[in-house]
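This document starts with one chain, in the form predicted alone, laid out as structure tokens.
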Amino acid sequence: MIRKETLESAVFDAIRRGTTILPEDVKSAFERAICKETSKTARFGLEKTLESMNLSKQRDNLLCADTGWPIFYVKVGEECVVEGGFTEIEKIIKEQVAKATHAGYLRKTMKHPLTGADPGNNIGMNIPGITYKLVKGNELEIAYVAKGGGSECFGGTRHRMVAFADGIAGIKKCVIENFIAASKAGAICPPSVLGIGIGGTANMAANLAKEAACLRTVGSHHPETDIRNLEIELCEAINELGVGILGAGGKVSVLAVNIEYAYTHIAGIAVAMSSNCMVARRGANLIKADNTIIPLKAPNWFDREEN
């Protein structure tokens, strides 16, 4: 049985690591970007940003002042037993979000959308956001991701319906135009980790895009050849735009383009974009049935081998 105290520790640790420690795959992407960048100004920006994020780990400080929305992805083994029942998972997540807020790992950013009422602990209707997935086994995996306000609110999240007849060319056009528009809005922080959702209904595409942006490792590729090729082609095309770090110009405008898809109705193709901040913050823990907590370098949300 997974004890409540184990869950509490695993959730709080995922939040703390997610807000203060840059994932290794993102750090490696920054190092590659610095080597690739030919603009002196852009290289300087990348170097100083990486230096700042390394200091965050040393000093247990926030990687970014905007801690965004608290979002959790929980994989639950069908044979998993949780003390108090499965409803304890959501209860404990909320408690640990409040604890992390008061400890300074999360800013008090969540408010009522109409009245502006601020509970002061980032807990409210449908917040924190929690997505569950049932899997085989008796283990529990909890991943925390921070989705920044700028990347989500002011242009970083967009969707469009593409005619089925427009196919791959229509999808590419949609993604590139959306990235340009988001960059011009000045609210996203390139170089971005771009998540693209293709197919399904509009909300399905949007959810897939967010998962691709927040849960895929930078440098991974979808196992299906057609999707992998589209990821590479879009990444190269967007980097040719010359947007660069924070729009200052340069060769690196995105660190990665990650695509997830769903089958679609022949009437059209939903294409959604979710821009994740260059920090790409996340923390994940695997809880074994014997209450051992194993820190994960990255969430294992997709249950597949990527290359």
The other form holds:
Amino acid sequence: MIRKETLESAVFDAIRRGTTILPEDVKSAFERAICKETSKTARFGLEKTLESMNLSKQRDNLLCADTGWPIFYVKVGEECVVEGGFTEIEKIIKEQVAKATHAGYLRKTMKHPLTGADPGNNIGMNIPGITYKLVKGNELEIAYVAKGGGSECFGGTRHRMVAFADGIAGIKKCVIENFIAASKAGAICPPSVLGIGIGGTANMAANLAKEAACLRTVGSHHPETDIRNLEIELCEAINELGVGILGAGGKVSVLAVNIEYAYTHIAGIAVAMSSNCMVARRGANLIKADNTIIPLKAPNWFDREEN
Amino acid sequence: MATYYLNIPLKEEDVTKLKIGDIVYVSGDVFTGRSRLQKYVFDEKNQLGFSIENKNVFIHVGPVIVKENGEWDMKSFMPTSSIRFEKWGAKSVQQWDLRMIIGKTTMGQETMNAMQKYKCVHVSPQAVSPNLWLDSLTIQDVHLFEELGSIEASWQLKADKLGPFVVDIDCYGNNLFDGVTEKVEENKRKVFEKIGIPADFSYTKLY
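Mind sharing the form predicted together with its partner chain? What's above is the form predicted alone.
The next block holds the full complex; its first chain is the one shown before.
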């Protein structure tokens, strides 16, 4: 049985690591971006960002002041038993979000949408956001994502219904034009980790896009060749636009383009985009049935071999 | 592109010499705020309640500051997107006698007009590097903490060579991002051709 205190530690640690330690895959992507960047000022910006992010690990402080919307992805093994029942997961996530807020690992950012009332602990109606997935086995995986305000608010998340008649050209155009619109003046904090959701209903596509942006290992590709090729093509195409770090011009505008898809209705193809900021933050822990907590380099949300 | 180390209060000639793309570092007293502060003052007609005399640099930021052993401790500091404060931009420039706004992204035409009229510039970071700024800032005081909360309160800070920031709106009506946008549009045409999006492509109208 997974004990409450194990869950508490796993959740708090995922938040703390998520907001203070840059995931290794994102760090590697940053280092590659610095090598690729041809603009001197943009390279300087990338280097200073990496320097600051490295300091956060040493100083145990935030990678970015905006810790964003707190969202969690929980993968539950069907044989897993949680002390107090599965509803304890949400209760503990909320408690730990409040605790992390008081400890300064999360900024007091969540407010009531109408009154602006600030609970002071990032807890409120439907917040933090939690998505569950049932899988085989007896383990529990908890991934915390800090979804930054800039990358979410300024058109970083949007969708369009594309007709089958418009085909792949329509999908590509939609992605590139949406990225250009959202990255103006650096609003979404590029170079972005761009998540694209294709197919399903509009909200399914938006959820897939968010998972692609926040949960995929940066630098990995979708296992299906057609999707993989589209990821590579769009990534290269966007990096020829000249948006650069914080939109001030430069070679590297995205660190990755990650695509997830669903089958869709013959009526149309939802194409959703979700951009994650350059400081793409997440922390994930795997809890074994014997209550061992294993810190993960990246969530294993998609349950597949990535290449 | 030149680099300038400027002392606050900024004089008119400090900012009129700045050109798009110049790099600046500032030293002296600054104050912070987000939309809640501007709404509180300009829409809800409250007095600012503290003196901003000789503090003509305003920072759009919601810093993370906690109290530890009775002392304020700044955990993180990253200027935030200025465009969301456009509604009060011109009023802030005029009524608070600002010479510089430190923010992120850009401001709209109305604020740009005010900046041109009253000689004020907008500068943005070139990086997301909160740790490099924490070392340049000391907390002096905080106002409206109870009313607005820790993020949206106005923190009074002393800056010591705070930067580097790039000038993205000067006081002559120029905006760095206009140039980038033009270039991106030009590049977009080439990219579309390369990946097989016809120049005359138009979406089937679904609704």
